[in-house]
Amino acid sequence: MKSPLIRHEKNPIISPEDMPFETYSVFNAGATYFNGRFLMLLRVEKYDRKTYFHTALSEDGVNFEVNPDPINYPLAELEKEWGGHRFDMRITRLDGTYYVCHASWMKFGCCSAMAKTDDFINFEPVGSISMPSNRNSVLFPEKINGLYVRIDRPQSINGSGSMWINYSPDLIYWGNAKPLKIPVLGWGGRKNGAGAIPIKTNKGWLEIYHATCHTASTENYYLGAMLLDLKDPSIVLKAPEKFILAAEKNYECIGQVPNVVFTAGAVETTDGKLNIYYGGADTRMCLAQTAIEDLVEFCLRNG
């Protein structure tokens, strides 16, 4: 069974030249549905390589209007003090509040951070940051067995690493960490990390993730999908050996970092599609579409 993902014909949907100000790249956006519109929190890098988060809104999930002003993010001063920057937002709606998780790169290494918002204008930190080195934190959209749950990726000194799952009673203290046992695949042998927020289905939690491998010239990125147990998401039910997306188009292969497809957000549409927003070559925003049931079926058949 081939991958059910279809690239949108308008790809890339946001490029640097589409932005309302001069910038070098726009990519790896968190995504959600907010007040009847699609919302992305864009990672924007200007020519000085400093990173900013900008909101982008859309009625149809394809054509976005970007806010020219970056969000006023509460952890910025902490990162400035410790010599770092933030990137790769994920957005989880949980009990009516939106939680954002992202990486903060500092002099100590990469750490995970979290904040919450009700309007995407005002943000309140949730705790401080994780210990280094950790990144790709993704918060589940509901408690499981009375606990908050997240997937993250502890990182080794050479940058490699794999997904772990942890639990918390209060979003501050995390523990009972376990590695997710997914197959060691040729296209994911170096590192893998959570991408979109897990989606609850009757067959399990559907997680879309990224994984990489070294080729003769570059470290190539791929997107994969897997199903986790609904009651114990540390249990991997199905993890296909086939990837669902590889860097093949020019907008995925040519840019700041070649041969990258990287998702940090997926949103279900009212007509049953799943919009998977992903960065192409760390330079521009792209869109692939499928249906949740088709992606679940892909996992069941190929896992």
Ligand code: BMA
The other form holds:
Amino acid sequence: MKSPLIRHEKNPIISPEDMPFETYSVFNAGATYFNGRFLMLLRVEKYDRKTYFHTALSEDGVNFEVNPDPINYPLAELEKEWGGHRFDMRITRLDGTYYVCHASWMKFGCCSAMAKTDDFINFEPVGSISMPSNRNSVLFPEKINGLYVRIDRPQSINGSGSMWINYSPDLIYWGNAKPLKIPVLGWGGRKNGAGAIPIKTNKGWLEIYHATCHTASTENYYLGAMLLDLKDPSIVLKAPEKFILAAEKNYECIGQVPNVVFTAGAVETTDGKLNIYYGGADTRMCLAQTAIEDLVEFCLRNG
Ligand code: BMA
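Please show me the structure of the same protein in the form predicted together with the named molecule, now that we have looked at it in the form predicted alone.
Now the complete complex, all chains and molecules, led by this one.
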């Protein structure tokens, strides 16, 4: 069975030239549904290559209006002290609050950090939630067995790394960490990390992740999908060896970092579809769509 993902005909849905201000790159947005609209938290780099985060809202999930003002994002204590370059915000709605997990580069390496918001205007730091080197944290949208759950990606000194799952009673103290046992992937020999927030289906938690491998010229990024056990998400039920998206189009192959498709957010539509928002070549925002049940079927048949 082939990947059920279909690239949107309007791709890229947001390019630097569509932005309401001078923009070098706009990519890897977190995404959620907020007050009846699709919301993206865009990672925006300007020509000084400094990073800002801007919300963008849409009625149909395709045409977005970008807020020209960046969000006012508070720094967690460690970031204040050591300086922080934040990126790749993943948004989880849990018990009516929106939690934002992101990577934070500091003097001594990269940590995962978290903040929360009710309105995407005011954010309150939850804190630094890992030791270095760690990134690609995604928080599950509900507690499991009374605990918060997240997937993250500890990174080894040579830059490789793989997804782990860990648990917390309070979002601050995390432990009982276990690696997620996915197969050795022909397209994922270098590293992998969680992408979208896990989606609950009756066959398991559906997780869309990225993985990379070195080719003769570049480190290529791919998207893959897997199903995790509903009651014990440390158990990988199905993880196909086929990728679901590779960088093929010009908007995925040419840009700041070539041959990259990278998701930090997918949003269910009211008719059972899934909008998978992803960065193309670390330069622009793109959209791929599928029916959730088709992606689940892909995992069941190929896993
Ligand atoms: C990863 C992250 C992503 C980025 C990717 C490709 O390490 O930094 O934000 O999209 O590299 O450059």
